[in-house]
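To begin, one chain is listed below as structure tokens, in the form predicted on its own.
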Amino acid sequence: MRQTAHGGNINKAAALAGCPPSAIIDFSASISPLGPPRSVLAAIESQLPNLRHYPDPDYRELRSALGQFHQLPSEWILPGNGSAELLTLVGKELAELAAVNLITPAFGDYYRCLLAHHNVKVLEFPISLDRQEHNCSAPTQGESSPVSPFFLNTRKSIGEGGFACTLYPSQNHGLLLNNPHNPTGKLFLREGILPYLKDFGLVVVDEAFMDFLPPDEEQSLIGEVQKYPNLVILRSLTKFYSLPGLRLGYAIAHPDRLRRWQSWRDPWPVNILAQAAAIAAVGDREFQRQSWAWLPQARKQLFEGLANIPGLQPLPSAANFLLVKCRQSSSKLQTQLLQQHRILIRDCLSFPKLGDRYFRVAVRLSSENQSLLNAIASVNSL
């Protein structure tokens, strides 16, 4: 069984660096540096007196707010204790199929949710990561670098211009993918995914990073969910709103499926503070606009800075992180940056196919991005 790992283990990093956690600049977890929004903090504080009460087990107010946000009836939405809990429920359904198609490299938690069910058959389909098969110029401001990943063939291919793999659709198979793709940051076009909704028994699209794209660029399938009872969309409030410690995500799917999931899980998975935070977050239009304005330029700065360092090859990304191919060991680089500069990057040992020659970094504030670039250049010159 593969290692399941996440970025953001600040306490472990601080122990290795010999400093308090607050001294670490964390590029390992792809969390926005702009949040949490003030509106969210105020909403949490307002609900402190209500901690003496149990949460509403039906989460009616929260589901109503999310429904208005996505223009869906509330019964099509199920809040969860982060995407991790919802992935566990997804895994239980996918395990009932003959096999699950998984595009790799893939988020490690997908393996956890699938391999928890010993009879599940996982079919891995790697995408190309060859630098010559990508357009590696830095994305311009507002550019989302979309790729059209799916073509209708007997053997269906994901990818264009080399970003490709081949799937074998079947009604007794499931398809699990994320968009934008983690860890490459590639954005798949909505039109490319749609044909697969007719070919697989269950299609699960993890849109944990879709919030980072403004409405005119995003490629969400939420608008299609009422047409396809075999489609499940997963969303997270962790990354965009900087709330990993609160644990809140939600699934969008047919109400019959969500009622079945509700019967499987423990009561009250979402606490009162998380409910209040989520309602405030999706209603904070100003924070959303600020985030969409910040990311393209900050990502461009980091991309160009990394591309100018000998031995590093960043891949274009539509998300708030960059995958970087490096000439030296990424584990060694991670240790050097941590011990010498108190900067934490994400190695990619937990991603199949990537190994010790790739690392991933979050896009942070301009001054922090520059600190990372200076630190890597310093270590690289030794």
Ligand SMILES: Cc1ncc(COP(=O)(O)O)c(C=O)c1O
The other form holds:
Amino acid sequence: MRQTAHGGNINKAAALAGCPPSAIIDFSASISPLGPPRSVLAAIESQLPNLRHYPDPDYRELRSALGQFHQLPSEWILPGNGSAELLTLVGKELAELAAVNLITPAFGDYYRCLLAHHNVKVLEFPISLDRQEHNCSAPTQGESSPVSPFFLNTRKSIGEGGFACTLYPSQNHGLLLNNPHNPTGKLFLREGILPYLKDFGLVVVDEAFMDFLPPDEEQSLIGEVQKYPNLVILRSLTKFYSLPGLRLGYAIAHPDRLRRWQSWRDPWPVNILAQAAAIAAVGDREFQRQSWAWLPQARKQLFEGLANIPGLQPLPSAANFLLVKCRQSSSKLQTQLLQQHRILIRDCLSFPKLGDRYFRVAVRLSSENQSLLNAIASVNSL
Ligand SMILES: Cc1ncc(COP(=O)(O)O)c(C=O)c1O
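What I would like now is the form predicted together with the named molecule, since the data block earlier showed the form predicted on its own; can you produce it?
After this comes the whole thing, all chains and molecules, with the earlier chain placed first.
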């Protein structure tokens, strides 16, 4: 059975390290170290008296705030209990098609949401892990410029690293990808994805990390959604606003599709606190600006520090995490960092195409990044 590990399991890590969970520095889950925003905490507190009421089952206020944020009519938006809940609904729709093309290495939850359905046919399509093909304009800074998608110029067989794979564009097939791509951090050009909306019956773009790009750099397809009834975009408040414990994500898609999804699920998947938090979060322009100012510098520091450690090769990234190729076992490194330094990194064993020669780390505050670099340099396993 495929491993569906997620990062951020600090309770398990603390048990292994023999310390309380609060003592762990968590680089394994790609969560911004700047949040949650104060505005969000205040909004949650202000709603405590309303816990005695059910949430509005239509989430009118929340949908309207998200609609304003993305300049879309609110019926094109459906909030969910994290984007993971919406992925479950995506899986049900994709499983009705003859096959689903999945860009790999893929986020583990995509397998959960697809393989929950019998008879689903998953066609895996690997993207290059070659540093050069990250099309990085400034490799030493760790920033990745947007790249054309993996298969832009081909409709036929593609071989990579001995692994041959064929993409099957068809109206009876679906395509599921994330942008920026987790775990590589690649950013795909909007124009590169658009042609596939004509080729596939359903295209799902998971933009869980897109908020980390400022408006002049992002490559979201949200501006296109009203032109394509076969396009679904997923967004999450988890990463950028540091709210993994609250569970809030949303889908952007044609209102008919969203009404159908609403009829499949529980009446109140988003609670009153999460609803208020999301409205405050998307309205907090100051927090958004601070985050855009923080990330490039912090990522550069971490990228350069890792690149300077013999045996490590970080890949340039447009997101708030770095995928790192290592000469020796990443799971051994993970154990050593945990036991000797109470630092948790993400091994990549749950990504079958990566295995034990890669790990992923979140970009954190400068002092924490430095602690990670010192700790890796001091454990002698590389
Ligand atoms: C690419 C990607 N999509 C979706 C999710 C799920 O996020 P949420 O917390 O909104 O369910 C994650 C979480 O790790 C992720 O990495």
